[in-house]
Amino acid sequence: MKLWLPALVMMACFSCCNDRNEKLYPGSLVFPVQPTQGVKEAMAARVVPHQRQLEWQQLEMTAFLHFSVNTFTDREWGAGDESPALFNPVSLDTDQWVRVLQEAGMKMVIITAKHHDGFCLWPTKTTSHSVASSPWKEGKGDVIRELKDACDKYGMKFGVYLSPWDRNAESYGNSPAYNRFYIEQLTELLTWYGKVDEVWFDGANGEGPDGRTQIYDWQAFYDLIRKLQPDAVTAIMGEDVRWVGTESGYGRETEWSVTALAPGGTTESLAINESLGIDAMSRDLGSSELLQKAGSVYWYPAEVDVSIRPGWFWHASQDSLVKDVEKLIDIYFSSVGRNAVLLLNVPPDNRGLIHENDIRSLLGMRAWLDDLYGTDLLKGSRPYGRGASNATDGDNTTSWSPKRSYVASFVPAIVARFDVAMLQEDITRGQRVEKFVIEARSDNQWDTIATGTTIGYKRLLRFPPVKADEIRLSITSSRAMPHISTFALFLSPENESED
């Protein structure tokens, strides 16, 4: 009884939203003035993603391609004065890039169309500092076109990174002039190549305070994207997807997609975040304590960006330092498994190819995950007991939407041995779970094997192998009636051979 009593109390408080007709809030909501106790949590539980955000979340793993003159100068940040003659990837093969990344399980590719050095990978009309001035394909090449064609060929989604900071552009620092210049570049990328699925902005704003100071017109950038590519998500300094706050590959243990952090880089958003004392790196972005201070909340999910190498661009000296399969799997569990999308950077080398060492790690990761997910040990299992209402086992997954008790037990078809649990909420109904417990019964004894806080789109937990003939899931705290779309158990490949 102690496990589910708090959830029962909370359910009684929020009984107004316990049916399919409950009011949902796409994207964001403004709280009422002086709400009564519990109202903010109940309302936040009903904030849901826009369709473009939902489709983005379902990608789970995406790829970053850092590629520019830096690939040929052995630098991470170019100065902007590099000669375009340096850019000459004589064996460039975008089919190889996309094929490898797809085989690794990536669902979208994002290319650095322009990094801070200002060199453009497409034959832009805005500057001569581009592939059109390079010896590659005698100045007639277009990396963006070749990559988009490869993405279309293999059914891969496509995104662009366009650095706001441009160390080559003469107009940088003349804010109106540079914003017009930047919008011209963005317009080319959004109109020349067909569908664009993600536009990735970082917040780099260099040169000041003693040099050129540029004020970006973020709202104009957002408006242009909504006009030209309305289904594209805007990331990091955008309004749809936020930076998780670290480039380590590790998300928060408690990761709310419904946050008090106001999206984007506009003056209004910055003022809201400053008043709350939060930014993308803050540990807490969505707790009940923070909600009490906030006037609004937003569906603003996390993207975890990390490179497969120590650097973001390819360097020959790092060919032996590619992250191994074990490290990539740990990153996967700490990003996708913590309610985020993994954006893994895989930089092409100076030949214009993904290096063999990177390929080895990528395909090793994919093989491990395919083996892990090969058998769901709860497949076909339906919960029983007081919390077993609204249970289904369709689509090869076990789902559960309790109406009374938030505790249910599951009996696998056979005695199960497992070391990974996967939980998912139906985020089309919001993110609601605050705490949960998983227990296993063996020899008539119940033992706690895992506990967690938020679930969101996906939560993965690892623990020492457990052999059990009954499993119990308890939602010990939830902001409204939870909707668990998936509860699954798996055994890691390295433990399959053990008794």
Ligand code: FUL
Second form
Amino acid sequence: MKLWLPALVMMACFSCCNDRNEKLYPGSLVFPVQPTQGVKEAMAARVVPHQRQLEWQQLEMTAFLHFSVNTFTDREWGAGDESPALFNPVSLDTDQWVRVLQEAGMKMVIITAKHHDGFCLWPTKTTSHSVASSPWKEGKGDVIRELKDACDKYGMKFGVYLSPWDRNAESYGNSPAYNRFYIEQLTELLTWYGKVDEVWFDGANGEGPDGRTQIYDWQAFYDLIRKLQPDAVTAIMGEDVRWVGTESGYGRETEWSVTALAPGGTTESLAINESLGIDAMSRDLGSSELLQKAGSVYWYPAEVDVSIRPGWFWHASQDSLVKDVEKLIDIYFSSVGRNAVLLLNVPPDNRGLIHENDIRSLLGMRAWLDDLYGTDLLKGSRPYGRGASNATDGDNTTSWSPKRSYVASFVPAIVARFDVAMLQEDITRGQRVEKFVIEARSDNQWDTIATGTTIGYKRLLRFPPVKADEIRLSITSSRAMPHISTFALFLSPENESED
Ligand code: FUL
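Could you output the structure for the form predicted together with the named molecule, given that the previous block was the form predicted on its own?
Full complex below, order starting with the chain above.
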């Protein structure tokens, strides 16, 4: 275990005299030449999110909508030669999509405006391979417009997925020509529909005709977004939000939002990552050992994308294979509960509706979470002892920044059993905690009930039900003075009865 205690003496002083004025680094930081390891850690602890990244992180649960000609051809990757005549979702109801997803707790929806097959869900001027050539609404329809209107109606955030890889576009593989075409498509999406909150650049990529490789002009794409939608986050091959590295719904237990992984797809970023031997799938993206080798670090938080069904697109054969409530809850704990944002894919079917089976699982998950979060057993209980000097009661949760020590004790405000702990760091001050322990005292005996490494924006832990007279949270290793904004305890609905 790294000894944080000597540093604490400094921190205590630092915190009294200087903490509020400490230098923070929004977005990224280049280390000075030849810093010591301690300096690197202390600096990395002060890298903070851009405002757009902070707001995105607070969404916690977001939804993906995979919808295209694939919905009608039973395929996952269209070849690009599908006839637009196939696209005809006669009962399409974007209000139903947004209502259901909002009831499930989703705060943003991201739609595949164009998947790898190149078919555009809006009447683009760049190609005839779009809804305008389909029988749906006699070619007068616009899925993006209808979805955006529904989002505005219900107060839902809105994002677009525009596949860089395009198996229909003639210019694909002729790099300058295709980049111009792609920029025109992006421009339409970013100027025709009002506010866009996330732009999702898929990393999946294939060869163009004749084996030609397309070289994307990432910097031009990023510049365009910063100009047209300055508050939108760019994801995956983008610079603000990182792919967690799996599509299973499970993030890392140790998840740093401050990474040595350089964001985006530019040649500079690729060269940095290659020299460090890392990519989005690497097990370690932010440990102290990795910082030792890195020249710079970035606020680059994880997004967990996973489908509610085996496929990304709707297939009738998968109606019986929708993930159940228990599985969705497990995914919630392994994504939102591991310092990431969940991006749960719920593909509309060929009627243009979210299927009844998907709705059942989504609403089941929501009901379980509402029940779980009904009572915070620590609400109203003030931490005491070393480290509790500036404790404050938040509106919903107990929050404090330990001044002189990293240990705080609580007497639960409500004496009842609990089996879930929620911890949050105030990430506007950076991500700092490296290790923590939660202990419970019962009959004068202290037992460890949970241990963990990183916290970040949110860490959720599950354990067998415990009833305690006193609870102790110890931050046993931290890169700088920790700022804990939430410590809360809950009981899962299935454990509510004691027998
Ligand atoms: C992948 C794509 O190839 C899949 O079809 C899907 O869109 C997934 C979210 O990303 O890279």
